[in-house]
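Starting off, we have a lone chain in the form predicted on its own, written out as structure tokens.
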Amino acid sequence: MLTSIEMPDGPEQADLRAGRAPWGYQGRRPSSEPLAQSIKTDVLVVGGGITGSMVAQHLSSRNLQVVIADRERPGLGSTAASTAMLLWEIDKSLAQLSELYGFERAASIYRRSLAAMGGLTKLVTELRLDCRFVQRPTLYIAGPEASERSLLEEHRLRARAGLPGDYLDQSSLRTNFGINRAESLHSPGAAEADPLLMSWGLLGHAIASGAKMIDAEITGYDHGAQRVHAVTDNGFEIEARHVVLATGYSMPDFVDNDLHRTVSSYAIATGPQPQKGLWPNGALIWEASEDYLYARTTSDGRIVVGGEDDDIMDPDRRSGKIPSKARILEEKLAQLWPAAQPAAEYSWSGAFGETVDGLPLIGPVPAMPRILAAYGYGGNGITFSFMASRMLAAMIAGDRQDGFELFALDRTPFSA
């Protein structure tokens, strides 16, 4: 017996981002083809952004038949607005996550994220993805008003969990990096990349492995115990054993829950800096504060700075705020790193998803076991996308592993 779900109209790519980011230049977007007839496949991946491309590449490499459906140009939604800070560290500190889930569970989540970042690095290397991927350390710095030693307990918890990194007091941070903040955690294992080139490269590998990318909008689902029939806007159907929803911030109503919310975020990229305008080792910098600022460099010597999140979701109002937000980010960059030439050459805004516990939404949609969700919300969303591709592949193979429940769509964060 099949149960039908109609899909309401969701936001378009133009509603998810505005302005101009420095991604995708000299890259080639993989082409899609229209759906000319009803088809069958093992897995239908809905969405051709970074999460969908990560899932499609991995499932295709496991000899599954994969169809990728995107109603617009793949990668040019929220992926094109990403700042691609490829972190294993999570928006919620290990201390905060331990308060929700207890230390052992929180530590296992952090270790899983660290392993995912290692796996992503290995994948980029093995596939030789031309996406300006560079391994970097991170600097998790105290906020401007923070007192010294507030990060020391976080460092101790990370050491207890077997996570890499060092604690830097104010003197060490200033000596080694020239940054004047009370303290920092310095950790290896992160990276930077061009998110659009990464997404397109992964799609290209998926297609080379037999995946098919089609230009189609899914208007409804008939889901049953064994199969899902996805109805498209041109009247044809895609019959699949599993459907993976990788639609980013165009989340269907039947997936929506109280765990997450969508806000607006803003970013700038400067012009290429002189060598003295860049901090040592190109570390990925982010603040240990609720409304944190973050910064990274690029392979062509620019500085990307982001933050200034707000609750405005109207696309026109968000777009109209880009100039004022860009000026604030320029000022904050000048305060953080006075040696920079902070004038923005690129400025943009985009939708940004966050969850109450800082974790992604990965797993079956409740009461719809054949429809799986992959929503890598948070500051390390691309790392979560890699994690989702591996977790969902295991679920499709019938391998439900310990710890998967911590990312479930119907999880209940609780106080430990």
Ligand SMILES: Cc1cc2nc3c(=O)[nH]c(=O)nc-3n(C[C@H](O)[C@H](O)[C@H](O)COP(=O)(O)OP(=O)(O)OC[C@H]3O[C@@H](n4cnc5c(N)ncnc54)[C@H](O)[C@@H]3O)c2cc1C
Second form
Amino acid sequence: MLTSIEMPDGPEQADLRAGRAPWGYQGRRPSSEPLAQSIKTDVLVVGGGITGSMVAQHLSSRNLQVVIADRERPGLGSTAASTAMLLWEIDKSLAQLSELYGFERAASIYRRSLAAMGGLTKLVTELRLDCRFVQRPTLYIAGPEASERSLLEEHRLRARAGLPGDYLDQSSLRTNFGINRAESLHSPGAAEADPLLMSWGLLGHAIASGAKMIDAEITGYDHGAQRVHAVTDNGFEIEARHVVLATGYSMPDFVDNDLHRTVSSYAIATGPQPQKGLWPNGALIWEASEDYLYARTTSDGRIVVGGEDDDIMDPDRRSGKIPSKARILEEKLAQLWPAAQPAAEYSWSGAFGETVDGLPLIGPVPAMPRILAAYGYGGNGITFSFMASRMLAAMIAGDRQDGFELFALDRTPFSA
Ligand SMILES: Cc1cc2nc3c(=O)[nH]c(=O)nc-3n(C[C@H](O)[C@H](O)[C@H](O)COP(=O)(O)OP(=O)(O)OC[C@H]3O[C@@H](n4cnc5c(N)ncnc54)[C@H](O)[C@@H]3O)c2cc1C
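Could you drop in the structure for the form predicted in complex with the named molecule? We only have the form predicted on its own so far.
Following is the full complex, with the preceding chain placed first.
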């Protein structure tokens, strides 16, 4: 049976981010070509941001014929607004995730996320991706106010799950890092990168392995038992055995569900800091509080600070908030790390997706098994994008693995 669906327009790149981030300098966006006729391929990847790049690179390295379609400039959607803290720690703590799903399931999700960061690190190293990727520890610090969440309890749960990291009380946090908060967890296995260079680098590798990148908007799909026919804005068709949707926060209605919502987030990058302006070992810092502040350094000595999320959906209002949000982020940086010169050289905003359980949406679109979704949302969205690339490759190969249900689009949240 043939199922036909149309893709509504959805937010464009200019609706998803505003302002300027310090990414992509000296990089080159791989070139794409217009589509001049209908074509056939093994896999059509819709969207050429970091998610589509990871999927395309991985599938083409497995000798699949891949076409990547982007209606605008690949990488310049949400990927260019990311602060690219590459974390295995998930927006929901292990304690919170255990409350939702039970300890065993929550621990297995955390272990998968840790393994994904290991896989991403190996990939960047093997491909020699020039994307300012640096392995970093994380410092998960107590919020500035007294918190009900105990990081010691989180530490114990993580240790029980076999996850690495140390608990630092107030005095060891101050002695080792000069940060004045009640407690923190210090963990290995994270990294930072330039997200745009990473995305373009991966696209370059996909193209070198035979993938084709085309300028086209996908406006609809005819889903059949063996093939999907994707319709483009200029009236051609791309016939594929599978389609991967990697359209970021421009999510088609037939995928969207109650698990997911979009908010706004803000970030700044300071100018290069003097030596003492940076904290020891460039740890990626984030707060254990609901609307968390986070901070990282860059390979050229800047500090990137983000947070201040709000519910604004209108792109003009979001963009108009950048100056006032930047001032708040400067003040919060000065409180967190008084040695910094907090003035922002770059400030930007972006639409930011969240799910109720902090987990991504990865897997077949219900009732359309040949269309696979890769939506890696949240503060570790890029780690989830990597996870999606590996999981979807297994699904396309017909290799049914344990754990696919954890991120399914039609999962029932909170079944613990
Ligand atoms: C301010 C901010 C900070 C963040 N910080 C972090 C962080 O520190 N760590 C982290 O891991 N994640 C972070 N994230 C999340 C992360 O950036 C996102 O998960 C990631 O960028 C999403 O990438 P994507 O490729 O899925 O989407 P995008 O980069 O938006 O790419 C989607 C592409 O699809 C194309 N497209 C859409 N519809 C169609 C269509 N119909 N036809 C053809 N093409 C189409 C678009 O043109 C676009 O290029 C942050 C996000 C924001 C906004």
